[in-house]
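Consider the single chain below, provided in structure tokens and representing the form predicted on its own.
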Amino acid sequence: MSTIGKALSLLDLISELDKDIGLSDLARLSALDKATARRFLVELERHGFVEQDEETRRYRLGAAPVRLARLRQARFPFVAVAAPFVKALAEEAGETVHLSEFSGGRLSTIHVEDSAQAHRVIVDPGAVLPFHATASGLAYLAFLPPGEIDRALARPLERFSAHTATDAGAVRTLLRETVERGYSISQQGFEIGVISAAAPILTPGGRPMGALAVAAPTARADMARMHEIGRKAAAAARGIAEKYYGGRT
């Protein structure tokens, strides 16, 4: 990995933490020696990507990523366009709805509309969604070119729950089903007690750029209901794509 790649990986690691972290722990988690980790942190801090608390000497994410995110949103207002569709779907389904986007080799949650119900699925903004284990990942993966699907499934498939499909053949079956109906369903593939349905958001050329998903507790949603929700998610995903790409032409 290049020097820039290592520094960005360190920044990614910091962004995934829910609390400040010290140099020693950061070096250990990133598999870097302390001197190298500190050198990267000094440069990242100098450019505003990380901050160091003056009292604890621990590091956290800085303001620069927020500024860049705002600039990107102003120029490519994907979330602004999608948010009304996400909210409407959450109100209609009565469940948590989340929007994801593919970037940097990962599918990540970029917007969440929580269910109003007390017993609901919690989805964290910024969460990385594994292709094989989540409804969003399956919906995205299913509409990629065959060669890209092959490469994704050639890697070891991590098990997240007792229901995770870790066999490439089993995942391909799920992908075929997703293409046939236009949406995916993941039944506890990522988290026990959660069932989700998701639809891809496609570019005008038919390539997926993200996904729209509805996550519900299994105690409240059977397969019949999830198929109904999946059809609604697919319609909303088409609406997002039409408005986003139609407004840019």
The other form holds:
There are 2 protein chains.
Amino acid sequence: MSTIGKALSLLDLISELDKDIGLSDLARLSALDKATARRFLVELERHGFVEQDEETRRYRLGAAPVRLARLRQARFPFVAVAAPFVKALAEEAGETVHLSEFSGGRLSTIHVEDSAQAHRVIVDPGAVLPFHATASGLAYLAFLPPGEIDRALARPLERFSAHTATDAGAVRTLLRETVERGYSISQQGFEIGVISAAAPILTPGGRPMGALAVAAPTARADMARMHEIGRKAAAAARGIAEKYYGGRT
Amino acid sequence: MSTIGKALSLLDLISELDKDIGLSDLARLSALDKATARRFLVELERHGFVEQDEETRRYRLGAAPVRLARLRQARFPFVAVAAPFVKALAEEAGETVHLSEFSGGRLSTIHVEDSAQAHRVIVDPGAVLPFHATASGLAYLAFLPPGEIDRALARPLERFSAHTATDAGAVRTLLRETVERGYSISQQGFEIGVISAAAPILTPGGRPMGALAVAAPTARADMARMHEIGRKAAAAARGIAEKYYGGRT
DNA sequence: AAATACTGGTTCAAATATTGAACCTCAAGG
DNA sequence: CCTTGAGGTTCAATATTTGAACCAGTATTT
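The form predicted in complex with a further copy of the same chain, contrasted with the form predicted on its own above:
Complete assembly follows, chain above in first position.
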């Protein structure tokens, strides 16, 4: 792996932590030499991607991504365009809705609208969604070209809960159903107690670039209701794509 | 410079462009070899920091920073905390207000609230603010430890308009006034037709970490009014710091 | 329609940056 | 006051990066 790749992986690692981390711990966690980790950190800090606490000498995610995100969103206002659809869907379904975007080989949550209900599903903003174990991931995978699906299912599928489909064949069945219906349903595949329905957001070329998902507590999630929610999510996802790509070539 | 630094500089360069760019152009602009630029781009793309248009093969800023920005803002909700103050100040002053944060050696705009007036100053979101030529930069510089001010003024000061103070001595005078008043005023130092007043946002340790600036068209900007606006900006900046650092150690 | 001048992308020996064990200093704990 | 682990640094050995030259393809120009 190139130096750049290693440094960006280190940045990823830091981003996943929710508290500051010291040099030695970071070197251990990243399996990099202490001297190497430090050189990377210094370089990342020079560019604002990492910040070192003056006092504790520990490191954390810096502010530079905020500026880059702003520029990205000015040119591709995906979140801004999708937000009203997400909100409307959250109100209509009465459940937490989250939007994810594919980037850097991963599907990451980029917007969340909480349900108004007291008993609701909490979604981490910035969380990375596994392709085979979440409704969003299945919705995304299902509409990918066959070759890419194969590659995604070639490596071992991690188990997140007792209900995770870790068998490639089982996942393929879920994907077939997803393509037929236009939306996916994941029953506690990622987290116990949560059932989700999700629809892909497709580029004009028909390629998925993200997903829109509704997450409900099992207590409120009978299948008839989830299917209805799935249809609504699919309609909203189409609406987002139309509006987002409407003003472009 | 390390490979990482070069790659991040390349990313910076891409971020400054407001349209996609081809490999050859990018290699020229960055003064990197084409092969090198390409390797960097591939690596940056693998991590989502850069995106290649499937069709045109041109490159652009990717979506990864959006996720990182989200995580950063979840832990350090600087923009979220400051936004109400920015909005209130924009209404009170009747002018465009922008918030900047120091990161990666630069002061970057991270939030803008436009004035309600038809004739108003437009601020680029994501723009980098030169220290010696903007009110925000002066407010930031003025409260830095002397040694760091010296370093900032040691290199040649770029001229942005006919009114830019490019002489270190002249800048030092502006900085002295800024410290005395608690806010800076820049008269068309960055852009002709714009007068700004800005106040630093200080950490509990007394170190500046950003600035709050009000930008008015010269037509509406007599000095008495700018001083009044400056005082209001200083008060708002203190309010932001208090609220932002209030809940921390 | 042939020639030219660009693209984006690739190759591989030469040049250079990266690596990491050992080292330093300092602070906290036993 | 000795040990441990912290952050940080050094420099010879080493692995990676570099870039001139090379494709193949596509607009432009002649």
